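Here's a solo chain for you in structure tokens, the form predicted on its own.
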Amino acid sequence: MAAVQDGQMELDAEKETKPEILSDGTSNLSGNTASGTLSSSPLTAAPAGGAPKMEDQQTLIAVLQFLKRNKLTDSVEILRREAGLGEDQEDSQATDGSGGGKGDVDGGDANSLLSRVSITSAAAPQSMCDSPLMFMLSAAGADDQPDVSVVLSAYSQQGDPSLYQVYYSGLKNFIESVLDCHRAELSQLFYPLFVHMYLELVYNNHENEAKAFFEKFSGDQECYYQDDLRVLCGLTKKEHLKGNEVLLDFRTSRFVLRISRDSYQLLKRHLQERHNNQIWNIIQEHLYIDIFDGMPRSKSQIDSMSGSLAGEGKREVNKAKVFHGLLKEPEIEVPLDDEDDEAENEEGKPKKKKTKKDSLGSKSKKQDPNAPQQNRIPLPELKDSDKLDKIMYMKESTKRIRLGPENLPSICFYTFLNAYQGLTAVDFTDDSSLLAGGFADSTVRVWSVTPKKLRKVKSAADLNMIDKESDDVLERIMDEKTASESKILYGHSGPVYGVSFSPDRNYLLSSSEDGTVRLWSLLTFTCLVGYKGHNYPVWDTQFSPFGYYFVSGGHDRVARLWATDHYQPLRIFAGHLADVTCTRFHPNSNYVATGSTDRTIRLWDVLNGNCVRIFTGHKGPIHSLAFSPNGKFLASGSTDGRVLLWDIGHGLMIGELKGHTDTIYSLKFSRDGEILASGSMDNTVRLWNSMKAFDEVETDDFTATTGHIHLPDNSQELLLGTYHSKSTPVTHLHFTRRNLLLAAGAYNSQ
């Protein structure tokens, strides 16, 4: 009974998530069989009037009675409609069955029939029961319906292992023989089918057949799956599968393929004509076919979106509304002080500067139509120190250099020499005054990169002697005896993989292999809180642009949203199939982007924890993310050496920047968004013309719906410069408020 109810729930879910697949009556093989679309099934041999054979009718009626007793009216209606039974016909047959024993099936009563149903269902995973009808027909006809038993064979582990090569070869020959326009789309089936069929053989202890299957067809897979295949070839026993969470996820989650309706109809017709139910079974159980109306996509269009562990992102996910605009800036008056007179002594100059500031402020004060409401998520109120910092920021902005192809930034590289502790993470404060490094020896080190030295707050006894009303009280509380250029923070018990300064420069976050995120005070240089939620190493952490909130991601495949005054996470973002390696807040703090070793990028809504975007296209684990200053675009870098550009509003890839030859560990947009800088393990910093990349792409609703993206191969045109270090991989990049580019990394003597 429970299985039937679950089946009904699954059917409803399918109606919501796969309307296009269900609309043509192909939601599952048994559905096709019952509606007469698969010619080989004995169920389609029912008389023209639609009434089933007497024995089958009794079986169906027994199931109907059971459903009625348990008040599963929806299932009753579906079964009666599919079987062509009227209510009066059902009642009369039920009466006959109860009087003369004709309701028995194979010598048992209705209860024995139902017990057989439950036994059969136990042999099949719950996900097999996509509808009550499929569940009941496959059970009731298990003895005399060969097609349905073939469908179940993959899940009751009764498939003939020797035929797997025949099934796969048959599909391969068919796809290679179709028209070119369909071949590229249908070729997407090769990889997920290959993996599932191999895992099926291994799971059923057919080691020799699995090895032969792998050797014959592994060479046909796309080059960007080679790393996965190397892992796969080492899994030769059922016991190996239990220890590999990634492949277990692959087996239990649905691989998403985006295919045009014409290509899908070709595939369906072929499988029905050849009665290739083994392949069809895997497609229905483990693949999500996202059908769209329109021209089939080309090989290059498909390749640009392929490569992730779970296939492409579902179009439905990327249709959610995303408020990517910036929040309205608070109105802060900028006083004209002596600093403004330093530039020129003329009386007219400061006024010109003032108008500059006003125009700068007015640009951000206009309400962006794509911006979220100011109070959509609670944000911390501005303190007086924050307002002073805003004023300093606006003053710095007036002296900012406007970058472009003709005006590239200067680059200042901070090289960590003799970093025998092993540099693993770097961060700069927004005002570029402090630099923090995380090290493999479990320490965090903070440096001052200005002449101003780092000082601790005085002891409690000394603080009591200070005049709290004095104007320079903030200066007096600092202990000059503790002044030094750097400080070391001890507390972690494993390598530190992520560091992040708070916007007000009072705090520093660090994440470690020990599974904790620590919050450090930069006034006392001590640990204030240890946040424990991750069970495994935490690869990255980052403060919100407004402070207070921060995000972390780790080996446990989830990202967590925290607030500094809560010891438990506020949100858990779950959905990645592998480690979450990098995390970034959107400039408006309403969204969080995460990159993963499952080769996908996800955008999460902080308000409700929902995933609102899934970006696929990288061919390796993602290690760097950066939002454009206007919040409209996202850049991502990976071990494949490519930088991909994404339109957040439309949910589309809009650019591909090729040039690096190794993993890209850092990405940063200039303050005005004109230039994108990328730093890599190939010891180079590259500058890209991001404005040209964004302006040249035309996005519309049709492109977003079908995925027909046309990426111009113009990486060399967009590349503005390549800058080599002697032997220092680039770990971090940062643009100062005046658009000077800072880079950091540890010197590699090898």
The other form holds:
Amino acid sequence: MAAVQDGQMELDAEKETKPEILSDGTSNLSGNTASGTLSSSPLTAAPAGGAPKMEDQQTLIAVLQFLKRNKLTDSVEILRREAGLGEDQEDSQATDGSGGGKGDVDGGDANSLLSRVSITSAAAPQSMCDSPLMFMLSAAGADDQPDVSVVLSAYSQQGDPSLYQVYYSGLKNFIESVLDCHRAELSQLFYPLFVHMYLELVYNNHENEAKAFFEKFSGDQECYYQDDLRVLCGLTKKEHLKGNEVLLDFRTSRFVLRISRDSYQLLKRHLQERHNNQIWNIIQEHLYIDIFDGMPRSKSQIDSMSGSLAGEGKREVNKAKVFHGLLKEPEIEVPLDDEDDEAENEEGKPKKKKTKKDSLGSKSKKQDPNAPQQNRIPLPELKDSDKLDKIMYMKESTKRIRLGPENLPSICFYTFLNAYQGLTAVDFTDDSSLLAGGFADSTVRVWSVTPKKLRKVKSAADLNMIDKESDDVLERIMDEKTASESKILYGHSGPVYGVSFSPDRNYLLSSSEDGTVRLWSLLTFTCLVGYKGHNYPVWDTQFSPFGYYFVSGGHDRVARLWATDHYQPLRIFAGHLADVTCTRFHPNSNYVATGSTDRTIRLWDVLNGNCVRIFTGHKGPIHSLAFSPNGKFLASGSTDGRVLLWDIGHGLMIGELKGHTDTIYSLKFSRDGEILASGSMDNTVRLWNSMKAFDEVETDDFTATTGHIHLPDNSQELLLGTYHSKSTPVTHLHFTRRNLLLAAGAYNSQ
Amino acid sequence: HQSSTGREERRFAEVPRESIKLMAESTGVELSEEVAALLAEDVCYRLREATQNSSQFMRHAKRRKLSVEDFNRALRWSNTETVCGYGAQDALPFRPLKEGELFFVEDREINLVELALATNIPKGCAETMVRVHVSYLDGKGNLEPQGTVPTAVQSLSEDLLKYYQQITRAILGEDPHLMKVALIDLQSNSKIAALLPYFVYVISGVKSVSHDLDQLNRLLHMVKSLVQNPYLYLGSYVRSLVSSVMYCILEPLAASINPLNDHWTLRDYAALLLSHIFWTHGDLVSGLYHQILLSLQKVLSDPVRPLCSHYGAVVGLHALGWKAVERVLYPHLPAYWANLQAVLDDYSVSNAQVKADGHKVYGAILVAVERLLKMKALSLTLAAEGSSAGLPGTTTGAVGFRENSPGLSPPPEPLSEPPLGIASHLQAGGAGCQWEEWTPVSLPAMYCELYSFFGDSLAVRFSTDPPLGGAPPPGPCQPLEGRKEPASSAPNLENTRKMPQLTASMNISPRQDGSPRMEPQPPSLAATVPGRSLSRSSSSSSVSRSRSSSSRPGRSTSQSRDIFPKSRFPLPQAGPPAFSFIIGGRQMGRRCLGRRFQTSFTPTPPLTTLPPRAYAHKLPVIGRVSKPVRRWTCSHYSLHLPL
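Cool, the form predicted on its own is there; where's the form predicted together with its partner chain?
And the full complex, kicking off with our chain again.
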């Protein structure tokens, strides 16, 4: 399968789209300062957050250089103007950036060691930047060479191929002989070293040695790397390296290891004593060792955090402040509805005013200290209908069942029957009135789950006849003749992998294998817009909780932020090393979480497109994400059947829920956040005591500085119930406003 | 074209170079060994890669099985031609050729002409749809087995339909033997859940065969079999069944016009059945007990109804247990007695038949009352045993007993529960139901009053039945009785003439009151000795006072029958408040005019009522409080679920 950098042929095709991507990239990377390209975008209303950092500037310069080289002088001008960079500044930085850029970024302790490393090509140091975009730039910077060889050239300094086994087993013996406390930490080296040594052998055409090397040491690797090893195992030819995606991830990113200073010194001493340059070079070039002071971590601590394609997240990545609080509820004059009105009137008028105040009071007064500024992200104005809906929501929430370990929710299962074509995605509206299903036959079907039928708006000619002043005009515009329980939306040309309703229930988004995201009107049941940009299958899409924005993620390894009235994305969140499989908006709409096949979860700031959190720990592709209603926590489910809980504010893993035996495709918190429901391919819904899971962590004293957590193995205590369906995988879960749990899935007759 | 063989390396299938060479030859290219080997390896790698890539399409389609479609998608995205012709859902047989290592997919030729001209056009696949099912309620599995309702909704299978026809034919047919077999099967068959609604429907046909005693009987037997079938979950169908049974008990059936028809037995049987349903399945429907009581009471208090209906009401109450009798029949008795007495006193020839019916009712009441007294006595002795001997208040004991009484009377549900009008019988009778505000009446008072109606015939029943009545409490009660009373049965025997059974319990109460032991009230309840008993029982013995039926003749009843006075407790004297017997009596007396006892109904034990109520409380999650079961069933029929 072709990825962004997929060998010569694809590269050529890619070039044509590059300018477009780049301009996207510009808006992404220079989000704080650039306003030209985004002048139409609502996001620019956000205040600029100070001067760009050094790193940002370098990025800018790199972009400028690229633009220059491709004779895009206009763009250069614009960008320079926007960024406020002088030409000389650019030049001086440029030389600096290409030469010693690495040192700048890495900094700290590793610096002195790194200086020993022989200078590689100009592109290599930049490849450690997280984004493939940067990689692409640097690749293009190297005189349009096929990018692969640029990166792979790092492998060209080979030693004696026959000695690789000796090197590796030497290190292995050393690590196995060190003290227990260091062994666990240093064992982390095995896998990345193994991979890179193997690739080096393959690159240098030592096929047989490579095979032997693999045979001998692949069994030592942690079981959660099996999937990657399987891919690696097939690679025995240099030519094959070019198009391989997994390999690409290894090339473009440095494997991040977190090791205590003591352990690291131990390793360093050992390698220097033995003059084991082969391994040392690999460590320098392809690994990033994140050194910390303090006690070495235990095996279980390491295991809980490792498993991702590129090691753990760097600690400093998770240091950024995240405003995870909720936005203030908009002040809505709550007109009491008719029923209440009558009841009030009977008792007398004065009381009426009182209740009005009460219903507004409680929530909106308190401002969450962790909440972002109300206008940090420009949000759409509330329409009257939205206000009505909010009122409905408040009313419903007063009738909400308080869930807890003693009071589990009832579960209703919506079973899709006769879904021969294959159900691939499901979504409910927030008020649980509509149900949408995406199918592998490219259709999207919408059902009404209330007695209210789905109706189209009348044709334009008929609409002219309507008295627009009448009170029930909204009723009149509907065409009764079209009323039906379900509607089918045709338009995609590939399986629909994601569907999402807009909060106001007027729109539906669907993302498909055909590379587009489509916006459908639920008034006319027609397609309004097809958002093109991903060019590869789009695995997931979701509307922002406030509407207007939506996010999508796909095979092209990026997540994109869109606004419904823009045909181009507003932000591109690039950084994942593999497909973005699921995307979720934070309840305050300021952040987007993405889960990926690279087994990491990233949290992105919508304002500036920065990646503010990287969560590692899953051992398989992540297929479901859910924010807790208070915005403080994130739950993620993956193919390994585990649910992990994350504290967003501290950037820590705080829980591991084991129990499922197959991929978890759906996660949902109850409306008050006490219960987490997970639905899986293993035909079960499980309920977890999320309150307890969160509480227990909060009572611990946080070792937020080190980020080293010790997870209690208490899945069984937290598991409140396991509920089986007969033969229906659980594709989607939804809590109604009264906390009834709805599950959906297609009956599987086999 | 992807023939592959397993080598010593089991990890992957590999394409041998021979296959490559063969493929090349088939297209007319000669390959050297070296090139073939390289190609083979490359093909192998590419296949692997494509397979790995295709797996993500499978994962995102939320399937476990990799399909040809997934593989083709992977090929398409890597700019490779897709493989056509393998999209069938069914697995393709992959066959080896015996001579030579050749494998191929069996691909039969299809005669397109035949296919095109075929008359049996294949049916299109069914419409994709969504069905909703309440899988788990409050974290518990759906009480309604997942199979029952949907299968009932679906058209019945051939077999079930046949079974249904056979069974109904057998039961309603002529052959008694066949009927017996059918009933036995109905009672034990575990696979007829889907037919339940149909059987219930058949049974509800009682109304249309009210002229045919035999058919009614058969239908009742059918009910019995269904009720006894351990595999059936009756759910809300209990209501329907109860309503049919109630019909047989209470309605003036067409069959009863002919005096030769023994509809009495039918009513007896139906009453027994009712109690059976109630005791075994009463928990399925909340408020059932009260509804039944209400409808029975309504019939009883309706003088227009024929005597056979009254008879049914009495036997029905009797079948529901002595508590029901005490609560409904007993308070009604004075009013009812007037009517009955009128009938019984009419010796005219034209009245003969009615009079005979009246005697039936009289007999039924007598039996019911007798049991009431016996059970009450039993309960009192038990209670007395329970409460410490020193305590004077017997009421506590009595109440305590009621609380502890093991399911003799089911937990009274909150009366606010709206009656579910399923059958006319079950409609609530009148707004103010007496038994709702029912106060326990002391045993002696009760006995006295009853004695005033039945006279010696009541006493005789006890006297003739000493072992049953005299020593009702076996085991645990014995020692107590022995202590308090020389022997419970012995005095009974002695006092046969004098309300023997009652003495046992009467002895208890005065004694505990600490008052001088009184002679048990003589049975001479003739209206001639009012003052005597009063004076004798002095302060403590409210019993005598209350039972002083002497005063009765003087009062006028609503029926304007002097013989059946309404107020039995005419003396609102101040007495020691310790005796709740008295208090109860007095209150009754004070309020006697409307027979509306103000005394609040003793708070029912909350514990027993909790489970069903708590359950009902949580139901609003889905819809309504009152009709949970019906709601669920509805939810199966359509997508719409009240949320």
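Positions refer to the first chain, counted from 1. Take the two forms, find the largest set of C-alpha atoms that superpose within 1.5 Å, and that set is the rigid core. These figures come from a predicted structure and were not determined experimentally.
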{"item": "Large Cα shift (2 Å or above) at Leu687 between the two forms, core-fitted", "value": "no"}
{"item": "Large Cα shift (2 Å or above) at Gln65 between the two forms, core-fitted", "value": "yes"}
